Amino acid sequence: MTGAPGASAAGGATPALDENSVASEPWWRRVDRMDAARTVFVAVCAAAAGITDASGAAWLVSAGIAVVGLLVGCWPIVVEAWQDVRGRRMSMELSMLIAIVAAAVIGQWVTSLVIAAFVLAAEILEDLSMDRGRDAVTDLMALLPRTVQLRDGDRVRTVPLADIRPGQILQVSPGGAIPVDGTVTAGGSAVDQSRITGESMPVDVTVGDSVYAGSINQTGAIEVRAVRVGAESSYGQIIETVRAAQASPAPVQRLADRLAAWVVYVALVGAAVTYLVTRNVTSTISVVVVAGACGIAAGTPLAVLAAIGRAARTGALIKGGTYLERLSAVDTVIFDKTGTLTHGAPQVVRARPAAGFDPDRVLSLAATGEYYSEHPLGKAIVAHARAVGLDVAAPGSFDYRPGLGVTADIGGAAVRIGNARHVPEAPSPDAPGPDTAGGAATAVHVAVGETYAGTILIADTARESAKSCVTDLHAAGLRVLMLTGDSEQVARHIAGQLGIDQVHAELLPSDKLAVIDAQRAVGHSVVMVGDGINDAPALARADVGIAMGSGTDIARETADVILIGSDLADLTRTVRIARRARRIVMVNFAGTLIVDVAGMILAGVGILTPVAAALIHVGSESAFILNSARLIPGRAHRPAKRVAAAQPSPAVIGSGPR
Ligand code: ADP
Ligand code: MG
């Protein structure tokens, strides 16, 4: 009954994504027919043996029925027990087999058969629960359509998604999920990519643009040439991450396995003591039978599996059971500011040139310098310069100093773009010159050579979810800190808006690390939430590193958890899921120990018959497994519903509003 925890969760080698979803089947269809038939057969044998026994028929008749029933019923139990013996593992199968055989040997046929039937039934329940836990992944896959519209010359055919190969062209109607990673070859539309890139605003796409599997086509009909399909696609990789995470056991699982083995030993020792003291074989059997450990051994991996699946469903990729467990125990959440608490899609407010420069010159210098920049501020400058019609060329060289800014070679001059530390020539914010819009705007200074050229004011707004996230985290008893490389003034402004009490500003990446170390040194367990290259070391150092889906690749790589949709509400939700999983596991631990100890005492003094003991064993175990199963997420809601307002699929490609 002790399922191999975790190990089987991934289903072995990387399966293709097109594997048929079993999630849509009703549960009773998923019960192994052999197992069900076997259980019913053993139960019928138990009844028959009981009736023949009671009706005074020949002893041989009930014995015959019992032997047949036991041979059929115990076969899988014997197989598992034998594997456990060879693997030198102490398992429930072994102790139950001992009890079944002992009951049979003293002629208690019915008892022996009833115990066997219970064991088989419990096994079915456990398999079903574990299956449903794993389905969280299959359900994620259900987002992708099973069939797609394949463009075949002039004709359009409906074919299974699994048959699509790179290079083929698919039609995607408004409201439909995009089934592959690919390039738009006709039409145009707005696409919601939040599940993949974390970008919360729909992105306009037109011929030549890339689209990603798992994003939702909103307004127009498009044709897409498949580039990466199935497990290769971006969505496929998200699913693979969840699969791998579910297969990696949480530390608490090792504890659970040890505890479960220990329960079996205690039951056997308890049985020996019972026999020595009472010389009563029936009581002895009851002692062995009553002690169950599946609530721990199977309930624990199931809770972890279900929690990771549930988190993935709501938008957080947890990369392993370990991180889920750590997340349940954190007491401090540290946020990076730019791109994490704020949108990271800041807007240039205005350019304020120094004497001898004009605004366009400052802007164009800054935009050229930031040409290769991945930083939200750099991107804002480039986007603004393009929007006002300036030419933005690539610089001769580009050097990014995390937490400071960039230095670029433009026409032979070293141009520095960044904060006051990076461009010390800039006048101080207290001087009459620069205004930082009352602390709301970040000042990015520009210097050409040694000459201060001007300042670009950039305003970044807090994410809608940021304030409620901070409030919720506080309500959950967590401390909230903010770290930023930005100026003290801007930092205080945002922190005040969001209700964050502790702020550290003007930090270099190494300073961010130091803050995390200091927090951990005084005993706090820390989550770091960030998005940038400059956050990566801190993400790695924190107990749990969490990256925004919209963040840089390196942050997403380094982090233990990714908020796919960059929605901070998912953060609080994920912490809650982790805590709930922990509570469930702990309740199962405590419940199992209480039931087992109480049961063994009652059995030892002869109050529990073996059948009652089996009932308690299976009943309590089922209760604990179902307790874990409560974490299993419900059915996936198809996101198509969200865009139900979209027009019905127009027959002509490209007619969607742009
Ligand atoms: P945060 O810690 O809030 O995410 P960063 O550490 O990324 O911020 O940046 C800190 C500060 O360094 C920014 O506020 C900005 O003044 C400056 N800076 C960093 N990168 C750049 C860049 N590419 N261009 C201009 N300034 C930058
Ligand atoms: Mg950042």
Ligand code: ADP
Second form
Amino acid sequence: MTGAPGASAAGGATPALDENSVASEPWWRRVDRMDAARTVFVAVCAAAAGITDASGAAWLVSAGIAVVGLLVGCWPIVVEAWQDVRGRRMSMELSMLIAIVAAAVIGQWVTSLVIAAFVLAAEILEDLSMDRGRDAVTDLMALLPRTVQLRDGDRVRTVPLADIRPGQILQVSPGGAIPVDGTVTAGGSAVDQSRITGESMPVDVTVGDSVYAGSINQTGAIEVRAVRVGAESSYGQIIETVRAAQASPAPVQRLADRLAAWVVYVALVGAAVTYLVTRNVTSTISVVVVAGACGIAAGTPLAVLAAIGRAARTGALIKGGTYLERLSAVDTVIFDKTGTLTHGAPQVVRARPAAGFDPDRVLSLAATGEYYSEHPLGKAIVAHARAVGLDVAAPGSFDYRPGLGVTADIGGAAVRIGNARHVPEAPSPDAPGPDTAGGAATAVHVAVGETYAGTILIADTARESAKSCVTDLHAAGLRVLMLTGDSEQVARHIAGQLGIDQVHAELLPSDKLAVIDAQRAVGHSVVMVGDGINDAPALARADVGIAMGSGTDIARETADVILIGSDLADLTRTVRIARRARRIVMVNFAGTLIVDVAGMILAGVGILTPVAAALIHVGSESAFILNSARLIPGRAHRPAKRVAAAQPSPAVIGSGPR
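With the form predicted together with adenosine-5'-diphosphate (ADP) in hand, show me what the form predicted alone looks like.
Here we give the lone chain, stripped of any partners or molecules.
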């Protein structure tokens, strides 16, 4: 009853599936017909043997029915038991086969048939549960289309998705799935990318924006230039990572296998003791039958498989069962700051005008002056001005002075944008004030002619999900630390905003390793969350390394878990999933031991008959498997097509001059 979980999912590439695939079939259609027929046949034979016994028919009739039923029903049990014998391992199949044969030898034909029927029925339940656990991958595959609309010059033709190469332009209609990672080249729409990034709200995209394979185009037709396709796309990486993770056994799974074997050994010893004390063959058989560790042996890999699938559906890739188990036991979460707790890019936080100017005027002057700038602060100003709806035009002239700022001709006036040395008219000093984000913001001053116009404050702001993430981690009893190479002042400001008490600033990568080592040396189990090249050593050193999806390639390769969409809420959800999986496994462990010990005692003193023992065995096994199955993520459905009447048709997009 304990085949290798994930074996089928760990194989080669799986073809794309559509809505009519096996993933959408009801459970009764997933049952193997041969297994179902075999189980029904054995049950019918048990009933027939019982009727013939009760009617006083010849012993040979009952025996003949039983032998036929056992030959048909026990064949798969014999095959698995023989494989276990050859592998020199004890298993529940072997113990059940011993019980079935023992009951038949003493003439308890009905008992042996009932046990066989129960075992076969439990096999079907286990297969169904494991199959549903793997549906997380199948559901992901089902969202990608088999064919796509490829723009070839002025015409659009339908081609297989497998034929698409980077650089080609695809047309995606409203309601359709985006088949590749790429960049929007024409059109605009709202995109549901919850399957990929965990973002619950639709994301507006337009020309120049990136989109992910597996997202759903909701409102308008768009054209997408393919950047990453197939296994290289975000979707392909999700699927391959989940496949590999579900096929890798966790330490707790290996423990479950060992415990299952020991339960069988104890049952056999208990049966021997029962026979020596009572000389009652029926009680002896009942002891062997009642002891079952299939709930552990099958329920544990199912819990691991389902938890990894659930995490993938909620925005996190866990690279193996080992990391899931480690994550369930951590007590300390350490964050990098830049790019992890913060966006990692400068953003305008406020425009502070001087007398006679308003914020929009100051921002408009600065954005126009920085129109040609390649400096990160200048780009941030231009991007913010456009985001708030201001018109940004090119200046009449542009002069960049490194280390100072820019001077531009705007409407015939000389406008200076830069630091205090470039705009000495600005209030002095540049020290932090009540509105400079506690010194964490950089001040960019603006002057028109010789008149000071105002100051724009720019800072690397905290992610929207960061504060709630830290709050949730604290509520879960976890310690939270922040490590950064940034200045103490900036680090303390961000930490204060987010509610982080322990801060280590101005660190080199080697210093971050020292902090992690110090935490582990005093007994803490540590998660490190980062995004950059300099975080890779720390990610590898921690008990569990978690990389942001927007981070560097080396960070994602080094990490044990990847947050697909860089939403820190995915981190807290993943920790909860890992802890829940651990609780379920521990309940299965404890429950199995209690049921087995009580069952063997009751069987040994003659209270349980072999049939009642078989019922308890299969009932407890089914209960623990279903307990693990609670982790299986619910079925996701395609969003209904919603076409905005104001949007151009697919044929119109991109058909004009390009």
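On a predicted model such as this, the values are computed, not experimentally measured, just so you know. In this text, the rigid core denotes the largest set of C-alpha atoms whose superposition between the two forms falls within 1.5 Å. Numbering follows the first chain given and starts at 1.
- With the core held fixed, Ala366 shows a CA shift of 2 Å or greater between these two forms.
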